[in-house]
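Just the one chain here, laid out as structure tokens, in the form predicted on its own.
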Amino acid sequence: MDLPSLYSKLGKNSWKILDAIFRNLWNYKYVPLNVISNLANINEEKTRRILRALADDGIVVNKQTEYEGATLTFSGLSLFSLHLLVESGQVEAIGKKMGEGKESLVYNCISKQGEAVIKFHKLGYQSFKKVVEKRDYGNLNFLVLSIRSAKREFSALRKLKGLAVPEAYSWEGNAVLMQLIDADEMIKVKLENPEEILDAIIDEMAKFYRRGIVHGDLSPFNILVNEDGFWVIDFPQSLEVGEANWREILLRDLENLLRYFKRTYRIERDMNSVFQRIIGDSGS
């Protein structure tokens, strides 16, 4: 997907439908025709052209079942998401892709803050079953599941503002806007302190707890490293404390972390009382 050339193609009336399916994506898995041509104040027939040519470029889905509609695709949720993000005035410039996974999407760009990052959720049914452990969405599609992913990871960025996270500067559907960490998975460095680096994580993760938050998927690919220090990124399956599990999950965060130290760098570390490190007096 090449947001940028997708983006250069579309003009006034594409937006405008695009936003008439964006805010009906909670009410329909297909969102008639005649509601979108209404919304985006277009005749019906200039609405199916637009549509089809949308749909050539893979950024709508046009479905014919007891009635005419279309859906919007993971391409065009982000770059209908992108385009909030720039009429905001958030966003400047897009740039190169920096990154695709099962989960995400991430381009480098230009924010009012200057050079930053753009991740757009992609929520899949892999990463769908994941959620579903954790909290009930019920019947919502995949394209509401990635906005819902996309606003949880936003928030809990903002709770941990200033602790070694990265700064979450906007969030408009599937996108988050971030600051860019210049830094490696900590999987991919040898570390040449990892015991101090282990304890400073450990302490982090407390401070995380004090605000509310349980990473949700913390494992050595989502801790960035770089000669100033560690950060942890990726929340999205993030949980807030008192959430039904948050325990079972903070202990699975903690195993993962401990293994891999263990494993790599054979530190080892009793899990209860890091555990009981990590909550303090105040975890019942």
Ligand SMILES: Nc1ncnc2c1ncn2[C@@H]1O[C@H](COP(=O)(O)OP(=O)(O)O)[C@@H](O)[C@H]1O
The other form holds:
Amino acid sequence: MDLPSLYSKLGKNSWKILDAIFRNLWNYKYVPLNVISNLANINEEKTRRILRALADDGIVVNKQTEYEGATLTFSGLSLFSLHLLVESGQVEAIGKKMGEGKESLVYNCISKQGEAVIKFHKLGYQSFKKVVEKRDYGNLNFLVLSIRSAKREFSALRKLKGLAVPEAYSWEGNAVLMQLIDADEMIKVKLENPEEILDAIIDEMAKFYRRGIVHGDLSPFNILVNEDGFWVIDFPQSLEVGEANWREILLRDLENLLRYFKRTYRIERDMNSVFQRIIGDSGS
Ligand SMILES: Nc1ncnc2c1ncn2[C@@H]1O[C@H](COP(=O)(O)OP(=O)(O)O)[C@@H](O)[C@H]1O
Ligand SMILES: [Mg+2]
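In place of the form predicted on its own, the structure of the form predicted together with this ligand is requested.
Whole complex next, starting from this chain.
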């Protein structure tokens, strides 16, 4: 079932129970039944019954061995994050699914600011391993990692406000609420003025750098274009200038970009001089 239908199906007690689990994601892999029941202020028998119904809808996973407990699924986490956005008045209605990436689910919505999108971050086992190798997140579970990923994206977009990125409106759980960009992924488009666009993207990378941000996953999939211009999206892998390996990662972003323009439009640029152009003459 999709998020909007699940959302409208849940009653007040279900939300209380999801709230109790959400608050304890950082403390337990499976939140014990008695902890949920206490926090939600619903007796254990009734809590158990509601948890079973939530499990039938794929919103929670119940565990019976050792002790009774429950955790959220990706849908459960997304639903609850959406609930927080709705409760805080940020989102008025959720619309259609716009896309499903390997690490996200993107929905159309009506927000306080008008039409917008919600990106639900989803770190599966694959990327979980990758992230753990790259950054020391210990043995945190994929729910906590998805929340961190959303937080990282939100904070990068906030720092880049006013530049060629979607404006970020809000963040709750694994959900980032942001400006809807009505444009296509660059990979799907034949640019009429590739030389000009490439220069503009390089200039934008320099502006990101001056605000202390390196994208970390720059590719023609993560640049949206239309007649009015381009927008860079997808910032959960971003890092701050000064963080470990920022130089290598900025170089890799640049390499990906230049390789694409070379392969697709036969435009050749010298890596090192473009890199210098991005980081300025200071060299640091
Ligand atoms: N602000 C936005 N406006 C319009 N479409 C978006 C927006 N953000 C993401 N999308 C769409 O959703 C897809 C996946 O989003 P992205 O941020 O790249 O996540 P992923 O990590 O899954 O690649 C994008 O390729 C794009 O088509
Ligand atoms: Mg992407």
